[in-house]
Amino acid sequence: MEASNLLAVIRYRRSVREYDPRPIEQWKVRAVLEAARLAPSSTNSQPWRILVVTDPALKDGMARATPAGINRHPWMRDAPAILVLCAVKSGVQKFAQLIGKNYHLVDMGIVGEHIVLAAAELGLGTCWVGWFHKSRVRKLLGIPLAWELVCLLPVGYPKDCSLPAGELLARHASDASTQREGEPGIGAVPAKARLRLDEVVFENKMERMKDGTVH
């Protein structure tokens, strides 16, 4: 297998929850946002709207804004920026929802993944946060009601930079083996266990065994 920078970035990306508060270079912020802008979407609707929050007081409020105050995120305060991903549904997407198709959420998943991979390649950590009180965050940031809050993405340099992104990229781009449980990635965060390929990929028509399993 030839070396692949993209596959290497996918392999060493981790959910980072400990950040160095030092600022992110503006060109890196711009690059991550440009990766988001170029994401594909249903009917090219581009439903994403991204709010970049750097104000310490606002970050503190967001860290506290969890349902019933449970499992707050104090670590988010240290991230130099929190990206707030919102969706503005097109007319087609609103119609699609009537028949149970949430295309806008698929699009938001795509744009979010563009962000986290672009950030990882630049040595930045990220973490998808879905556990937050939407109405409180909306009020705190003055987000219009027409915008659907989808997720929060803290972004910044990992507190543990003992494994620089360049070293991780070089290591994994030249290693064709699969990711191993416990393997350190960005922020020295260990990889979690993953299902085997044969547990998630199937060929052609699904057939159910007598014992109820599928093969």
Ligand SMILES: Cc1cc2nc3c(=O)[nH]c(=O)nc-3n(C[C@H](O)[C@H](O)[C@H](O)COP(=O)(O)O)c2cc1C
Given for the second form:
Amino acid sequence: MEASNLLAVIRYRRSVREYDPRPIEQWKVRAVLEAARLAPSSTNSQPWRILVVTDPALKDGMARATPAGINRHPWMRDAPAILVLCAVKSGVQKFAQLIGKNYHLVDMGIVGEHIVLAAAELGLGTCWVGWFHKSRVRKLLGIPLAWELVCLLPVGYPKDCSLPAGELLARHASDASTQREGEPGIGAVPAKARLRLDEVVFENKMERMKDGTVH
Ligand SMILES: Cc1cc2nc3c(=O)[nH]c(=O)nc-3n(C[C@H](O)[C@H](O)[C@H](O)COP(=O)(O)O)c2cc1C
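Having displayed the form predicted alone, please output the structure of the form predicted in complex with the named molecule.
Now the complete complex, all chains and molecules, led by this one.
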């Protein structure tokens, strides 16, 4: 079976936490943002607003804005750009929240992954960053209160370019075999373990067992 390039991108994408500070070509930034613009969203509400932060002092401030004791992200300041993903909830999405549906966050996940995969396709590394001090970043960047700050996405060329992403993806474009734990991907980052398919995919109706487990 022939794999599409998209499947190779998915297989070799990694969370990159070491960046080469060289700038990203403008056309690539635009292509990544265009991939974001085209993402699907609930009732086509397109709740995303994206701030592209390249100013070194602001990036430094964001790298420092991590809650004490949790993952620290000093490496973020080396990324030539940090995309700040914010959501502006539509009327329908506000209503949906009343019945327990957070569609605006589903939309934000989709737009973020459009960005991540488009960037990987262009040889760029990214890393979702959810652990950050929201109020500090909001103040630093002057983000209005009506915008919900969702995630940060540093973007840039990975520091380890022993095997450039383009070459890696081209080499595996027609390889449909599955990812192996530890296998190096973009930025030479080893693949993290994943649950097996039978641990996450079930067929038809779930059966509740006497001990309370579900099969
Ligand atoms: C919503 C979300 C939030 C995340 N937050 C962080 C974070 O704050 N810091 C970090 O270093 N990685 C963060 N990650 C990256 C995950 O740790 C990473 O995706 C996971 O360990 C799997 O590794 P991989 O992306 O290399 O396949 C986050 C990922 C997601 C999807």
